[in-house]
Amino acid sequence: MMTKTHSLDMQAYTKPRRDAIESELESVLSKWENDKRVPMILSESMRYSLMSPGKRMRALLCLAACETVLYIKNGAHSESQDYDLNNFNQFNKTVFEQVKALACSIEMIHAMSLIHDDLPCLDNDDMRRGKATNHVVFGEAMALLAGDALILRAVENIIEGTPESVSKDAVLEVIKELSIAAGAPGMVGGQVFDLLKDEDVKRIHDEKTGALIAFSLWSGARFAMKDGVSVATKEQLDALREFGLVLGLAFQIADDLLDINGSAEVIGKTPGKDVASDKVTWVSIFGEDGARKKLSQLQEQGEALLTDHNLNFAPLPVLFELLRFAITRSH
């Protein structure tokens, strides 16, 4: 049965998201700084970049795909019902509770990654959301620890934030597949595809990009509890697992056709850096009439994927939205 369809305020949305997590970040950060055994300029690092204004995307998709599961398995998935748009677009404290460790330590590896990725090594770059790149800032071996050790502060935050109220077998199979989705078989195979010029462009982008964001969806998911049991279903944790890699192809697409048509103004690095290092992308190989076409096409089957497995929540449609900023980004 379709649901009734309504309009989300994004900014109203997102604003107290991204502000609820940028503090959480900000609290676990000075924690670990009064640790005396860290060197300072470490800390220093590691705080450079993971404090650099980002649009905190995967933390969001993480609370939303909680949020979405939970207010579906408490009823509100009826046509007939009457709505109260404030109450779900509301920020709900205790959803946040459950996956607040969650969402920082992925954005803990989101960071990881952009600092990696930017050293001379790989894809050497100076820019990065419109600051010098680390490397730049704390020199290459500063830089490369400070991912390093983000990495494993991120694993030590689920299992010391994740509160009780979360299962423990759920924290102990998040922390399996997050390993999987930064490790060999997502985000460092897919830097490695795109190192050697594999021209499996779409292998490239669901490691390097779409690994991270589908375990975002997947895991908030997990993490959705009500009295001490998971609400998720296989079929929903499936479905936003999917869903995750049309997200990260989309967002790693329009992000190609940034790399073409954008300013660093805008988009907060260096444009023409995948033309000038000959990299393959999406539009390298199929064009830009041809990525905007598998855009589109890729909006048709996300918003399919959460339609047909029970994930079309009307009063909250915000993986819809997350969806639609994914392409038509420009930034």
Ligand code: GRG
Contents of the next structure:
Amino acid sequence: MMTKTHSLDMQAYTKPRRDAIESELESVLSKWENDKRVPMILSESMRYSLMSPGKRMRALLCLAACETVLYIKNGAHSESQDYDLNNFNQFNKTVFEQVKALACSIEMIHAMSLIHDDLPCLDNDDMRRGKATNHVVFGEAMALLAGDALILRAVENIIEGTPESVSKDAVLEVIKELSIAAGAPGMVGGQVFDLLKDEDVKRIHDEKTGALIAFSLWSGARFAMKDGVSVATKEQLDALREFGLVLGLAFQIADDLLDINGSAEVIGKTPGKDVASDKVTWVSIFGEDGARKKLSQLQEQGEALLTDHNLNFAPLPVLFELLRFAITRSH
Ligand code: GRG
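Please supply the coordinates for the form predicted together with ligand GRG, as a counterpart to the form predicted on its own shown previously.
And the full complex, kicking off with our chain again.
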């Protein structure tokens, strides 16, 4: 088994990609805002949450998975070829075209879930991404409706914005899997288990957080096309989905720890809410030490998955680094 030795400047990797995602989100929103049928207040409420400063982690994972399988297909795993992704100019705009609508739609679904999660009937939070939550600014009814509108715009955007080079079969399959990941067997179901204070914290995290993260990776690879043909193998797709669940669990356990140790300025939301609302979290069940131990196990498990399926190779160890970021993040 070979180990990748390149080092990756994460800032240099993520900055142009995050900028491209922000600019695509802006252009889609502006287009919709010109539609006279849409009430202005609804557009404002949607824009407020979608464009508030998020990490865009799910969109980046989607793009990274697509880039990874395409570079592997193109032979980037051969030691003779090197891709300097630390160089901005190497950012492959053709790859971005394939997944930009999908990546933005994932951010729409995510933004919707945050709006709904913050509502008084669920988590009842008044701060998100360092700003007042949507319902505090626009009222509960508008927040609910902005979330509803974002879900359907997300689906419309995948259909409308995905280029012809991506097969219709792939588009249909991705929409079906998105409905599952965000729906009753995924985010919605996880939110219900959370609400009922179910003891199975892994299931809560897998469904509430992991499902959309796993979908982001899987779908980015599913949309990787070369000459009209899908390039990701079934093995790669399965491995990426599994890696997504590992990363999602790590991301959520890191979130549970930040709720205890983070400050409002850094995490952009109210700390201490989990304890105050007697929430079932990894920390509440296994303690802080148990949470940290689980994080290091997940890092090993995630890295082994990538290595075993040669997904750590290309173009640089970006999936490795994104996992590391999910674990060590401070916000
Ligand atoms: C109606 C389809 C539908 C779903 C609603 C409300 C709900 C069901 C689910 C809640 C899902 C949820 C809010 C999970 C928490 C996931 C999480 C760790 C969010 C924080 O993600 P970050 O840190 O946020 O990536 P930023 O702000 O950086 O985007």
